[in-house]
Amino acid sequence: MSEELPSIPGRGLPVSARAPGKCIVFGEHAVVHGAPELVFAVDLMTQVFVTAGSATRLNADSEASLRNAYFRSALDLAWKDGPTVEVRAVSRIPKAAGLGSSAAFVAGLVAALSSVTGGIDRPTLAQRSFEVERGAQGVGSPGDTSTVVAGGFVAINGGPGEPLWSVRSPEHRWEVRRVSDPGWVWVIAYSGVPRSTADAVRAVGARLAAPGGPEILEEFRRVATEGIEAVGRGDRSTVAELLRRNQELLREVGVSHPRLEALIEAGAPAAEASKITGAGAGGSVVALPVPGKETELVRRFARAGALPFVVRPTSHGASLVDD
């Protein structure tokens, strides 16, 4: 392996971890077949604490395991036979917006509950993340799970260097690769629009599965390649060029919205490019601002109704919390 990264060690309830939102800026919707994706964990957190309860609950909700899929799924992959808990979920990560609030949350609560069962390394905490994120959805790639789980900037599929681990499916196996943080701003806007990634993806893969459909897989591949090295040399202006021909490629598969085009066109002055984030049809948008020109940016989304987040990107993946 590339790089160590340390594993979630073994503690008694209660207990409480955390794992970091995630943007894509590269490859959404072509990974779940295969090509690469450029991904960086976001300064914004979900922090889950398991204590000992008299019911298994979720925010006090004792139905929240026939509600909620994703804390279904979690429990009979990660606690199953387990004794009853209380789970209290605290998010900065809004929901359906693209930016990993499923996949924060799945990491945080799955690295608690494998604390709790004597704990867990990096490397099956991505696997068991990606599974049950997949139970939930019935559809999807590694590329989030594995992001909020190792932090930093991470290359799924592509990259230079040894991986960090490799997560499989039935179908799939990804490789998981570091790339170098180039140290940048970058601005997203949450449109306000909800979406379904397990629709917006089935859709997805109709498109690619129609006439034209491998041509339009293969510009994503080239596109996603290209954008990790740019990346990793720290060359802004391709990086700009391939995030707006990867837009070009997300409105080709409809997964565009009006609300996401108008918040593209209005930040286009502050902006050197920008993109749909994550599955579309609504949620968020990223941008890489002008350099000097981020406030300005936050303000151009802000005043097209979205609701904007200046972000870095963190090297703190999933973790636990101590007292």
Ligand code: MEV
Given for the second form:
Amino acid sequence: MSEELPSIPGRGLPVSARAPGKCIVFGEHAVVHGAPELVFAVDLMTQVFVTAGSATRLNADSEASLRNAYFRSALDLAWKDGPTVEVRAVSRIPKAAGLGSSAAFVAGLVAALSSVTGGIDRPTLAQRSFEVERGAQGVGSPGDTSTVVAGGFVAINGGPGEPLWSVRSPEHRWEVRRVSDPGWVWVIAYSGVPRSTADAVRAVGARLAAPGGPEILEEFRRVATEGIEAVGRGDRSTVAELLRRNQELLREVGVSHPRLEALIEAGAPAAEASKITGAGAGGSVVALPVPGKETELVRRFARAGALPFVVRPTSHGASLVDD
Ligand code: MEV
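Return the structure block for the form predicted together with the named molecule; the form predicted on its own was the one displayed.
Every component of the complex follows; first up is the chain already shown.
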């Protein structure tokens, strides 16, 4: 029996929805090319409020549909010919940090708008949120959007878990499955170096298409496949070893950054392992702390100039706020 996640019900305006951030444990970048990925939803939320308005605006900006590609893409795909609306978005997720701020904004907004047009089931919300994000970025996988729609731990193209849904693009089809949460605490540290996901994805795509690229992709695939299994059985030492190997691969495809390497080094005495999470080239690292050394790890990351968060996966995916 597959897990039944509740649909987003139909509502009239005003409506409010929220969605969590995400943290990629294994397989970023490689997932764009069809390899497996493991991601969990983070308990940092974005909340989106939609009310009737005399002009369509985002956070009081009436030019937002020209300036903000995610907003424009969501309106095009989920609000075609809809009346003008006033949208307000409030987020605890740092932007351009690899923590899913755009996926959370997109999934929250699509959930809210789709609720006004009669409601939406979760597989369709996942597909539509992916199309909106991809419409804005031009590249990418559904890993981020499916995770913030589902909540909890999610495997893309891997693992023996319950199937949740599949997401399609013209080139690929990704299977999304549930992975059980081993109940660990994770530490994320934002380097403060912003980056562009689309630029990083294109650069890695070029590296994977160059000589030696297919072998690197195969190794990404192995690491994520074994990582999904190790998380599923709560095997910390194997997870730590695979996190380190995944970081070497990310370095090899060129998305590390001196600030990220400095953070990984600074955290090492209190971390079983750390790696980039998300597109890299800036953004954040995720670390598995040595049990009992969580506070020391946070202190080490902060002293090295990062913004650290102790995070727990949240089981709450995108939802209407009054649900
Ligand atoms: C970005 O959070 C993750 C990437 O794999 C891109 C994507 O999957 O869309 C780098």
